[in-house]
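Coming up is one lone chain in structure tokens, specifically the form predicted on its own.
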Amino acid sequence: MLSAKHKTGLVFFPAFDWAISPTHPEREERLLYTQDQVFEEGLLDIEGIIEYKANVVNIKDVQRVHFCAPDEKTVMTESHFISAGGAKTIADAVMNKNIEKGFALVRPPGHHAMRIVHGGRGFCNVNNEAIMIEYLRSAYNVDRVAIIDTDCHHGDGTQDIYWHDPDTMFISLHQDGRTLYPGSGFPEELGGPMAAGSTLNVPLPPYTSEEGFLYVIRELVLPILDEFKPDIIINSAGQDNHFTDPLTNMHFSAQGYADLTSLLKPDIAVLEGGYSIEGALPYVNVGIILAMAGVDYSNVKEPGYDHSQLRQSTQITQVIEKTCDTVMSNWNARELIRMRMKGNKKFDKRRRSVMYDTDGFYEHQNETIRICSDCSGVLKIDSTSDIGQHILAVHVPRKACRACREQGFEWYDSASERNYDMIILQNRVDDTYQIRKKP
């Protein structure tokens, strides 16, 4: 009998009752074919690979991360609570040392869901990884976290949530945003004034193959992780870089994904995208599971794979090497960049419009953060949406200093219900969530 080198847990949740439409790429068959493949290949017969059943997250778990307008139960279905719960289930098993590593194969996905949620964007309503991470911080005192997002689409939601958090390293490898939704994820996107350099983006040219992805992991990601020294490594394991994916333009393979997982050594992987339902996902997921477990995956091969036809060009290799040099330079200069961004300002502001492509509307934000030398700064967001919700969201971070806590309370207390549909205080210092609504 085969035995896993690393005891590995799996959660499957296909979400039978949730789909954008019956023929949409994001539908339950995404995981049903994988589930069948795992059973057919006998992976659960390998000693040390264990299946868990997903629990659900509760409202408080969601409120540690998100401001949901008008409320959590309006923007989430039962499947969203269970999908995030599958990640939480795996996290508990890892932290309690029942397993060494875990993979949450769940849907709906979540990495396009930002701090404020008015609806669905990029097939995502709430951010499964962020909900799981903030639960870990609350329940197990986890501090420094690294999130490596290998989905083909830039993880703009996760980036937004951790934009101002120096204790969360977010590195996204994705197809160049000039060629793919959501049109973001460039090297100059580094994070806010107190956290610049904790967000790192590696846009990859279309038709990048194994060589490019593995080069980025070896030459950029692993050295940065060695220096950052996270308590835990999370892989947002999107699989839409596969050469058969109908929504993207990359040349990655199942073997490549397994090699990437073997190099990265994530403690927890959470499924994101991937829409080649029959030709890719079963093979990619089997490769990832075997790699996490430390079992030989050399025989995992999908139909139609021909490495000689999918090699990247010399020009693509040169672009990737240059991009990695730029990103590493930004990482090395992060303290100087933070000093320049802070300047002599008391507050930093940014304005932006966020497209909710799944639900078909825009959100408009005015964000203010207090520049602080003692913590990551208290955050205020004035948010309106085209569907009518106007909210004021105040976020007091986990390690907020006294001055930032007082500023957050002042923002919350002084705001008038006449001007907003909701006024919300998310206080992570004492893990509370307060809300006032228009009469």
Second form
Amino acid sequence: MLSAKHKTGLVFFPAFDWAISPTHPEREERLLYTQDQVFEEGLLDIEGIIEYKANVVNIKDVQRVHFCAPDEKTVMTESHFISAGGAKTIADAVMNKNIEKGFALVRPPGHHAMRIVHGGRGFCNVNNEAIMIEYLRSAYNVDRVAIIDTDCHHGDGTQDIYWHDPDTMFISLHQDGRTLYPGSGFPEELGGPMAAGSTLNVPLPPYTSEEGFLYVIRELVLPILDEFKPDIIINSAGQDNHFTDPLTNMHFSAQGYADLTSLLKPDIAVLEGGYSIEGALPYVNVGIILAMAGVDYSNVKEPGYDHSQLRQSTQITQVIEKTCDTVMSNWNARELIRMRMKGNKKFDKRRRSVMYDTDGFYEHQNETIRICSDCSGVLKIDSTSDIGQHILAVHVPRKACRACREQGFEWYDSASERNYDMIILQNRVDDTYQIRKKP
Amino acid sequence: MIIGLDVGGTHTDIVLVGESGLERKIKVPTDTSALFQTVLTGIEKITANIPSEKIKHAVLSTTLTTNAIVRDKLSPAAMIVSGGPGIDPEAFRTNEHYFTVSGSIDHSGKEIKPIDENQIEEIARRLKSEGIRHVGVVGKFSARNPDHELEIEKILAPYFDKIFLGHRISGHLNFPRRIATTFLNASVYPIHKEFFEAVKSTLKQKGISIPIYILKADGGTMHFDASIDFPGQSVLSGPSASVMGSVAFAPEDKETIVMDIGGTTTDMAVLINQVPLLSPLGIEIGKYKTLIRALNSYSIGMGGDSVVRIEGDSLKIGPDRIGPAMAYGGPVPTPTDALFVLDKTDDVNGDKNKSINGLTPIAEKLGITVEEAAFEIFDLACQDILTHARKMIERINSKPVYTIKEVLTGYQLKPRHIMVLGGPASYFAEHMEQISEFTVQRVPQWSVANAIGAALSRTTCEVTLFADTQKGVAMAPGESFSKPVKSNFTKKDAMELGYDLLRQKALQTGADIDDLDLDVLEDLEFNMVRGFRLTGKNIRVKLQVKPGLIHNYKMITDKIAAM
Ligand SMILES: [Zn+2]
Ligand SMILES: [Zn+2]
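Coords for the form predicted in complex with its partner chain, given the form predicted on its own:
Below is the whole assembly, all chains and molecules, this chain first.
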């Protein structure tokens, strides 16, 4: 009889009655064949693999992470509440030691959802991993978290949420942003002045295959995690690096994903993208589940898989090696970089525009962070969307010092309701969320 | 009139039910070494002086196949398994003669790698030379495309007496369970066949010619002739017999927990408005996880003969049983002894003094009187059973669901009613009602409720149909059915087709035309999109004849309830 070396939990929520639109890649059918494969392989009968029913997150769970305009119920569908809830369910089971590891096989995905949410971008509305992590922090006092994003697209939403958080290590491996949505995720994107180096980006050339991915994990990710010493490792387990994925150009495989999982040893994996619903997902998911559980996966192979056909060129290998060197030296120089970014400034500001491709509009942000030597710094974002909402979002971080807390309250109190549709204070010290609205 | 017969571990219950309710009931001792004789004696006795034309049919619930599996006395059979990529099928090895062969089919039913005819031929010759006569064949995803199993069957046919194919056994996707289930069918086939043919021919010799049905683990029946192809269905019918015997007396508009409090275990099941809840996949028996349809039942190591002991400084009951109660000369104190001490028994065969002696050391250790100790044991037994009942409900309610609709409208069981059967049932019923949120009722005629359940159960079966309009096909491999369909084929068409197949199957396996209470287990329809274009529909339908009682049962059970 098969049994799991590591007791592994699974939340499977395929949302068989939800789609962005009938022919959208993010549609009802997406996890159908994965379910067929998981059921037929009998994975849920393996001793030590336990299936959990997805719970639903509540508004408060969302408000620890996001500023939703005009509100959560408007930007989220029921499916988003359940998808994030699936991740939360797994997190609870891991923390209560009912399982050693867990995989939330849920849809819709979330890693393109940023801190401020006016709508959907990159098939994502809210960030499942971030909602889960902030829940872990408030319910179980988890502190240091590492997120390794292995989706083919840059995890720009997760990056945005943790840009200023030195306690969250975010490493994204993805197809080079010059060749793929969302067009970001370059090595020079390192995080804000108090957190530089806790965001790391590893763009990979198109046609990167098993060798390349595993090289990055072994030579870059694992040594950095060793140094960072996270309390918990999260894998944003997108599956669109597969050689059959219709939206991307990579040469990864089911075996490769399983190998990556056994190298990385994530405590929790959360499904992100992956749109080769027949040729890849059924096999990749079986591979990941077996790898997490510590069951032999060496015979898991998708039809059409031929290792020799998928080898990467030496040129690609060289590019990857060079990128890893750059990223590694940025990591090593993080203190210096932080100092340089802080300079003698009292505040650091940035302006940017965010595209909501799924819903089709832009958002314009003016961000201000207080440069602080005692905490990660209080943050305010003045955000306007093309579809009308103008909000002021104030984020007091979890470990905010007294001065930053007071600055946050001052920003919140002094803003005029005449200028904004909403003024919001997200206070992570007291775990509260306050809103003032136009009268 | 109908005969219901339920073989138990120590005795066999036989009833005759008819227009005047429970016409006759008898018990005969079970001779496990000669079950055939036990059954025959039972039928002869219950039909004494009654002409066989007055008897519509007999339903047998036997422990024959169950015992063979649990005691590992299976007839030698072989398994031929083709897996292809994925978990190595060696992990699912069921027995010595187990062969993994080449050939692979993917989740869509597409052939990835053909079978190797020479390899099969060679295995067949070898098995034949070793004297193997029964074989099971299972391919991964054969429930989506049975071609490989059929091809292998063709090659094997000249060499074997009986071949069981995985796709005929179940439409569920679960390769390891399909292997185990097919193996069990092949391995119990000879004893099942021998037993029933002996029963039939002996009855015929004696001039008793009545149709014979078997009871299945799902609480439904199946004509004996049909059961030859699915002998595994007769496994673990015992617990379902008791549940079915309670159905008629359960509230029509409520959820009810049925508890059979026995000597070693208490078995529990759930009725929703008189319909028993089915287990999601199938029974687990011995080391086998199967796809054999079964009631969702839950067994705990707590019964009248469970061992009572002190652990630390508190009482503990079960889960083990060492022997009968001390009142009957057993070695250790039990809840039954507590009932004797409390005078909560009407059994005159036991010795209350022996029970008192047995409970005395426990009472001393707890520093209370023997009567007080007896009450604590009795109370704890009731509490334990209730705790497990609540856990069972929680477990059922936490079953994962896969649609938003199910999450939001998620049906949650909240039973407030319990029905009990078994020896100490009436005393337990009263106390459990006092200490819990449940109303508790005793099943009328509980001592033969199992046999009544067997007699009154209707024929059940299940059909799985799927359609892929991109490929232009609708298939029900379990029914050897396949038909081309056009692109405008809908879920509604699939349901109609499925209902037709289900009705046919039910009638073929012995259903009465008035008992076809049909029900949808699953109905899913997906748009198939390839390259951003809608290319077809993927439709999946699972239908069943619900477990329940035959159409005119009320006339009988009203009289039983009034007895
Ligand atoms: Zn992606
Ligand atoms: Zn500060």
